[in-house]
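One chain follows as structure tokens, the form predicted on its own.
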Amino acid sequence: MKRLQYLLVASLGAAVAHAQQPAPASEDIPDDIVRKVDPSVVAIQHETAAGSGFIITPDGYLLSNGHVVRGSDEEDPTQPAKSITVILNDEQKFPAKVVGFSLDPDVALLKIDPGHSLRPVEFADSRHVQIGQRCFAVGMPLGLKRTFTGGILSNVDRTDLGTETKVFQTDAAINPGNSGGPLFDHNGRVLGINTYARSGANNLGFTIPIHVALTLKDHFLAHGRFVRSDLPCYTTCELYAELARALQAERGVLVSAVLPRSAADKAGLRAGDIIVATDGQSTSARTRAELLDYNWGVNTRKPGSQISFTVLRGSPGARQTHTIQAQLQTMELLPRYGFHAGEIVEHRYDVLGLGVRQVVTASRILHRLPEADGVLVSTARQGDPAGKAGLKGNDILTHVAGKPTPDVAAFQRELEVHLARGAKAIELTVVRGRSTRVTALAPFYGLRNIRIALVIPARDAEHVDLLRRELLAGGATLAVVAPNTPTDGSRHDVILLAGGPGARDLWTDAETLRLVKEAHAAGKVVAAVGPSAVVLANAIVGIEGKKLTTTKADSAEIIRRKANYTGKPVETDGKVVTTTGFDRATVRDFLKTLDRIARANR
């Protein structure tokens, strides 16, 4: 990767938890500032956290921190929280959608639909701030309704916090709950997004410059995520005073390393090159802050665009000038490292105690992984088949039963062929460090000989991949059924309806209703995820009083049919099993319950 400091950032959310208590403002906050900005600041709440944010457009776009809206899904760190509520200054509440978020820089863009025009903030030019400049932080810290604190910008070039960009430091108190709120200047214009405080420091808070946040906002609107550009893989270093003297170089940016056979290497960059111009514009970085600004300018360009470097190469006094032309690429997703959540989805077979992720170049560098084509073991739980096979985290699985598995899709395909056959042992080729070994995965097929029909909505289905792979890993004989497809319910032991918004299409699907009705009458297990629970309420004779659960949005449909809506994450009533399908963890609990009931009904 170009800069590994992306991966070394400490957890911003964890840092917030250690913030200090509010302190009185160093100067009185003008009443006109309060009146101006108060309508633009909001509170943000969801199932696991709370924070602040601020309105940036009259139609309901808001900025906050990524860690404020991030969900708790360990397998997919790119997922936001499921149920986010935005509370305006007049206590009106609206559900919010996360357009996109990033943890470094720690920025999120949300959208609400208030039905009326809102008052957006005004933006200051955060590229031209000064130490000593007055500022005011606004947010909802420590459970308080709304708090204004005042102070000054005490540093505008903090670069020692492991963040991708420089941040501002302020002595205006920033506490838990302030995260995502605005830092205003003396005119009530936003300088940045408050994000965290330094543990053990009195009134030492940090703010992401608003120009950085607005760049991310544009990325979120265009792509739903932060899409970085890069010329992989080289690293850079600022020419600080001692290094400049040693190299006898007055200006430039030092290329400190180039990965062999990388795109940067093929373009012609070499370790020791000094970049003195980029696209014909003079390039220089004497400080870490200047280097971060330079790299940020490169990384926020459009992928696929051309870039030109003018470099000095050779020993002092004998340097030659070279021009290097290259095309920027979309940077690979960032892996999990330390407290950084990463951006790579884990594909987990919980029944096997096994999870894998795609290997990226940064993973190889950080964990010193071998140059082997395969998938990275991210979970290998002891006591389960993966642990018993001797697998460990950071192993690379290159083959399944002799077939190459260069990526996650190939690994899933080959593994599931053998799971579907009920193979007693599945051969895996494992690369660990410099050694290659062969081991065998021995699944425990608790659902062996249990026939399950998985009915999938034609559109907007959720958790289908999770349901499919866990049922296969459990040994079930699985048949995937599309809506309006005639199916003989007597051939199956379990009828399972997948969830998602598209599951509402199943409510009146004649074949699905017939299938559920006949299966339940025949004493089969019927199960549903999320909105598809309404199908059970429509199809089962004698549904009155039977316990069901579903999403909150669909609870009225269950109640209208006089079923007993409980609202529990997972509900059972005899051979009827339902779940809200709220998140991946809930669906996994549902599958464990379904496994138990299906085996008992065998």
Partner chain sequence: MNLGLIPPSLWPRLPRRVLHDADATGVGHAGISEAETNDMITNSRTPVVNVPHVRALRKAIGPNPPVLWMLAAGLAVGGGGCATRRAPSPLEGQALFAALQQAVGAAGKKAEPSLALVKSEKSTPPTRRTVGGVTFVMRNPADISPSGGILLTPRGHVLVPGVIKPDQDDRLTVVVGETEHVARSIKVDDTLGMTILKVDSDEAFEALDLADGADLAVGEWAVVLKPTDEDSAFQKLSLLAVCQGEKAGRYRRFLLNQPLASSAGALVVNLSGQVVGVVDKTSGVLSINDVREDLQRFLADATGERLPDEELQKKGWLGAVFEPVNKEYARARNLPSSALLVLHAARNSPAAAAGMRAGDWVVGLNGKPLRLSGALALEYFSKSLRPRAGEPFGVTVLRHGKPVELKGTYTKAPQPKTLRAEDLGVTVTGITDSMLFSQNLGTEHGVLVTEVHRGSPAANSGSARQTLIVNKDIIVELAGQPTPTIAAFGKVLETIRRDRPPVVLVKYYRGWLTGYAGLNLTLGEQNPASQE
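Since the structure above is the form predicted on its own, I would like to see how the form predicted together with its partner chain looks, so please show that one next.
Excluded here are partners and other molecules; the one chain stands alone.
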């Protein structure tokens, strides 16, 4: 009875609360709502940018925008920023880790370890919103923390930005710094993540609906990235009034294009088909928002699952119904286009001025690339060997010296064979547009006759591929040495120890220590990336006072051995060169310095 009474009171309370749902008469955000949401909104800061975010679970998961946490690595756009700090509303600071991020839809999931329970936000039903609804945004515009701005939902079906999903438009003031912050409805429930604002305009702010963000959150938790299902055909056009009339079809989703020999083609779909039902459910896209919703619905299905389309085919008045069964594939990695920075890693040979990536179908369509199997040139710098060879961006390299290179691994393998033997001219077969030609890459071997031993830690070696290919492209005689292998130090001019967490095993590796000690005593150049710098501190006699740098985590070891830990990204002291190995750019700077010192020591 008591319980029933309690329930009744509770339900009455709920009813009362429900009755309160329409917006209050006054314009103020009620004080209790402010106090409810304030602790959930955070500021996010990293080495190059800052923005806002909000807490979604008590144990420390946060949502923000992808562009707030993205890194600045040109070669690997999937890397987030390295040192992200999350600042709560009471100024407590925590380091954060990015679980996953995407740039379109612009969502990121982060995790902190707060040590105590945090206040998460409540979510509104962003599938059922109305224009004119009151909303307010909280964030850190231009660094001004805990700023509340208010307005209405100006539009809820905004597709004009070219984003993958529709976005909400609001006139609550959104400024740089508000990115990643929440847009609350008048009850303090999150409608979406504030993402874009039209610069130079007044009160045009755009918000990603929260249901989109939550779908991405699940993907990030499960896979670390957004894994889309590939819609087999291209549906790029909604059935606007004229098109519907010209096709004499009042409802359905138009198939705009089917690539020859694609999965859709094989399944039997044709351009011009009108999909009237998907998996038995009637589907239609008369507006752009409906079309984006339809595409989103298919993209978020599980890859590998079956899908069936009921299509109408034929000229108006003589249409026939067909049923097509297809299997959804995983969508390939995205190249850079629109808001996407891409998910494809570039393999760059800086001394050659050449960078290559794998080719994906989306690239072929974006840049009208030919069908050839090869690697895509993403960087070809003028003035460097790649530019002198006449290579241009979006060329496809199909052969190296006559041997086919259908993917990046094959290309690297073939190219490095010729680089290792110091070839004067390496012939490349280039396909551009509808023409094919062979050209010759003439590397400049600055490190010619310099013998380098590259010691690679047993596990988690970082940047090894980068070190290896840049040194090879520079013409060095490179020998890759596994740890704990007896090596004759006199046969090398430079000893280079790669980095990574596995490098800590090298600190006590007898062979490596001996190699470094003897090499340094013989006046050779010794260099180390990241934690391997401690090996130098251990091995070199008279290390006291010598300038070294390493990762912050291992700096204590350096200091303990009385070496002079400077913490600079790249440090040299005589013939000892070290680097923190923080990111690719730092390692490239380190290689330039090493290049200079090795050549001076020749």
